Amino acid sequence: MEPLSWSGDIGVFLNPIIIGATVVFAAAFLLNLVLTLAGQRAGEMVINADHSLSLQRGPVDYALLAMRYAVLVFLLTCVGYVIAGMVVADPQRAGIIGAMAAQLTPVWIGLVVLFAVSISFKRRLGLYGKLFDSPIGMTGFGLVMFWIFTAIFVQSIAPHGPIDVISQMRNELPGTPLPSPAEGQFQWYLLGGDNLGRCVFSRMVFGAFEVLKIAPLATLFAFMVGITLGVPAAYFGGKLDIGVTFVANLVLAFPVILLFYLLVAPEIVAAGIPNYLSMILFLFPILFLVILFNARYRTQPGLRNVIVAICIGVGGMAYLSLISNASDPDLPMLFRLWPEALDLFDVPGNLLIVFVSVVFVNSPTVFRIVRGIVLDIKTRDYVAAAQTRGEGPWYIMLWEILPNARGPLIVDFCLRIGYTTILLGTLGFFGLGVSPESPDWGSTINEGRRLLTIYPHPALPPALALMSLVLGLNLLADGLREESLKD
């Protein structure tokens, strides 16, 4: 069986187009640079004899126009690769790019449906709907949702398992066929094999799942901790503000990567410090929800009692299941007291350590941001009006001040997921906090870098995946900031 080429039969038609678009863009960019250095300016609006306005184009305008159309042609050609790959069933005709596009069919369908529905109802969707008025925001949202859908449909996308080893495929180039594929088995390694003979494409796809099952949820927990502490500290001030701010500054005094090293160090883990931290940090979501609904429905005692009881009951069960693991003899006895029959789920020890580390490191920064926003908002007139109405302080904090801080907090949430993704990749790169066989992008990059000068293909895909996800989160945050400022 022959190795796959990058573009297969599709490239006969599309390769010249994409090469031509690239050449035109490069030439127009260089021309624009030369004209700008020579003092040429973009065209200006001129007033005609009939008092109408028209744009007088110059060489710089035509260079920019050529760059714009070249990018458009490039993107349309990429869409052509994807569509052709989905239509052509044979990977040998579709090539590596077309075969990967075909494997990602559930992702493309999910993106098309999501964008079609969102754009159709964007005027009813608040800030999320306004995101689709921003090209930057839409681009970032598309990149983020691409990886989210990839993580959701990972089992149907990945042609091989993340730890399936075929020794004959070690460091094989992209498109190499399997030596003796079993019946029904996918017959190629689309992005080649790593130093152990595992499929690079499959590990990249599974790596998205590994990253996205930690980063957003850990960031959300950090925000609940930061909000629960930051809002009352700023609103009440005094000793509470001084004390909590001092603790936050104490944590922030440590360099982030050093703090991560300390939290995941074997000696610290053996002492159970991450587990004790989990006991404290994982209480905050329950505390936040109880205070939130108690403040909202305090004038309706019956409904309030039911909602608060549900929060405490469901949250308590989840909390005890999260921090305990009766089957792990290495844990201190305190974390093995919860009966195994009532233990809803067990979190692997290394995953819990990474999760707690991310929450602990991010919480002080979120606290400082929330505190600064609340210090500004609490002086507004509508807060004084709520105080005049006789509203309680917790109602004012959570239902008057906090909703008006949502814009900056949502933007920071997106950015912080990106920072967390980079930190997780850094931990994986140094082999800390994750199992050695984990397909997370940091570990995969670390394994591939050892032979980077000879076999670059194992390290590049996860590096590009990590870069694209962080880029998407940054663009999404920019789009949200742009639209929130218009409110």
Given for the second form:
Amino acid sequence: MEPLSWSGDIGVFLNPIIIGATVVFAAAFLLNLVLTLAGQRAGEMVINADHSLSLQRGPVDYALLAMRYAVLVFLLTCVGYVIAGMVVADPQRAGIIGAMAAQLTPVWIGLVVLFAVSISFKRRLGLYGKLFDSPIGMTGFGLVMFWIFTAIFVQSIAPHGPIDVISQMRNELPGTPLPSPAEGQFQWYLLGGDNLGRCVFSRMVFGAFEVLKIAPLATLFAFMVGITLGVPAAYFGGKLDIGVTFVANLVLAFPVILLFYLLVAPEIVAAGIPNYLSMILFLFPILFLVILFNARYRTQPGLRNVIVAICIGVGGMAYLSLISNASDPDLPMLFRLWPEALDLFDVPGNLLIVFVSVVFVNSPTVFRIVRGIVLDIKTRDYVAAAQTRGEGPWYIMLWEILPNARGPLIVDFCLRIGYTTILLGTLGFFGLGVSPESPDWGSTINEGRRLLTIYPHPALPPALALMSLVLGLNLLADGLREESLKD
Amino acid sequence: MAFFILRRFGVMILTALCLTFVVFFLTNLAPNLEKLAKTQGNARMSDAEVVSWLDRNGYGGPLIMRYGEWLGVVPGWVRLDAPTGQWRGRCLGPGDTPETAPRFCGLLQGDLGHSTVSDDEVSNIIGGRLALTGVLMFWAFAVIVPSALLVGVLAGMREGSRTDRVLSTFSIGTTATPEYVSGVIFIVLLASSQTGISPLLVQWGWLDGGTLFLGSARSAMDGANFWNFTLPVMTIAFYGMGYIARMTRASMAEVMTAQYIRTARLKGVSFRNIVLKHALRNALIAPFTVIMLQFPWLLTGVVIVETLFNYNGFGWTLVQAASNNDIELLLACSVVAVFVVLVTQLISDIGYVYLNPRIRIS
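I would like to compare: after the form predicted on its own, may I see the structure of the form predicted together with its partner chain?
Now the complete complex, all chains and molecules, led by this one.
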């Protein structure tokens, strides 16, 4: 079978258009630059004698107009590739790009449905709806949702398994057909094979699942820790504040990479340090929820008791299942006490360690942000009003101050998921990741970099994927910040 | 002011002590020492042999005492080796006796210990490596600071304009590209003989063979030049500059809305003079702190870049020490890293107070 070309039959029509658009854009950009440097200004409004306005277009305006239409044509052509790829369906005619677009069909459907629903109801959706007023926010949201949908539909998107090895496909170029495909097996490696002969495209897709499995949850935990410590530190001040701030600064003064090497090294894992850390860090979410509901329903003891009991019961069960693993003989005795019968789930050791170290690195920064915001908010009048009413300090902290701090916190949450993704990639890049064969992006980049100058194709897709996800999260945060400031 | 600096200095010393103790604790855990004993002595040692080996080599005492020895406030251990009749000890060279050798030898005396893997004094190793990293950091800063400030000021001086939007998107893009991504992309684009623009340039006859830049900085250790050092510097600078540029933009945009700028405009000062003479000085206070606080981040970046480009500097040493269980070398590396972080924090705090006329600490 012939290797696939990049754009197949679709390219015959679309390639000239996209090249043309790029050339026009570049030419118009250069022209604009030269004209602006030469002192030409964009056209200005002119008031005519009959009180009408007219815009005088100069060469700069035409250059800008050309750039705008070139971008539009470029984007439309990209959509064209996707649609044509989905319609043609036969990879030999659709080419690599078309075949990838066809594999990603569930993602496109998900994105179209989500955007259609969100935009039509955007006035009723609060801050989330306002996001669709800002092009930057929308772009970011689209990129993030693209990867989330990819992670959700990973099984139907990936043509091959993440660790399926076909040794003849080692370092083969994108679009190479399989040597002897089985019945019903996808017959190509769309983005080529890596140095062990695994499908680069499938590994990139599974990598999205790996990354999105850890990053948002770890960020959430870091926020729980940061909030539970930051709000009281700022509200009460005094010795508590000094103490917690000092500890947070200690962690912050550690270079991240050194901290990772210290936490993830096999000897330190053998000593159980990450397990003790997880024991402390995972306590915070339960603590947070218990305090939260206790403060709210303190005046209704019946309801309060039920809710707090549920929190402690469910949370405690999850907590004990999470930290202990009776069947692992390497763990210190403390973590093997909880009986296997009541152990709901076991987290693979490495995953837990990576998770804990990412939470540990992130929480002090969250603590500082929360502390800063709360220091500002606690001087507001409504806090004074609540104090005068005789509300308890925890009620004021969690139900008066925290909801009013949500704007900056949501924005920071998005940014921090991106940062956590970068951290996870760093861990993978140094081979400290979840497992050596894990398809997460950092590890795949690390594997691909060895033969980078000869075979660039295994390292580039995960690198670009990671970049686009983080870029999406940053743009989303930017859009959210802009829209939340408009209130 | 003097009291403020003194207090900050005190906190800094306390932080440094805590941090070095944490690192000391984490690198001297039982499994680390066991592995050390097995690599130094015999791989098939029994548990009892491991314990006696550790005891003979000064790893036996309580942790806090060993930390004191390492720090140089507790006298180094000495013991008479019964079979050979020779004195051994932390501060003792071969043939020394406790009388001739110094009593204390630790960090405070400038003795960083002995690297077990490269079999050399740690101070000899660290010095040269730090110099190499210093060169890398210097050039990275020489690229980052002017370009980030330029981008930030250009974007912030007319908030919401087209220039602003383009430059802001660019700086968001750079903050989304960690070193291991941009490094890979740069290598593929500029330093590969198969892909990117190097084959094109060769084809057009602008380049006689080879690549535009070199994808490995190994040769830059002997002599850094444009060809072998551009990519590492660019990779660090690319990720580092985005954040500073965004901070500069925010600070510049804020200053440009201030009353005195409006007064200057109404007075008829030209836009160029407003930016250069009135706005710039005030707008650069916030970025100064950010630039200083970027050092710890750059440290991580340096580790990644040195690993990616095979440049045997400080970051590379840290990775090697951590993966080879080279305890003393790793401790020295962390001391240097912690020192750099704390000193930059101190400078940024003092500098902020010094630069900002609105803050006066008596």
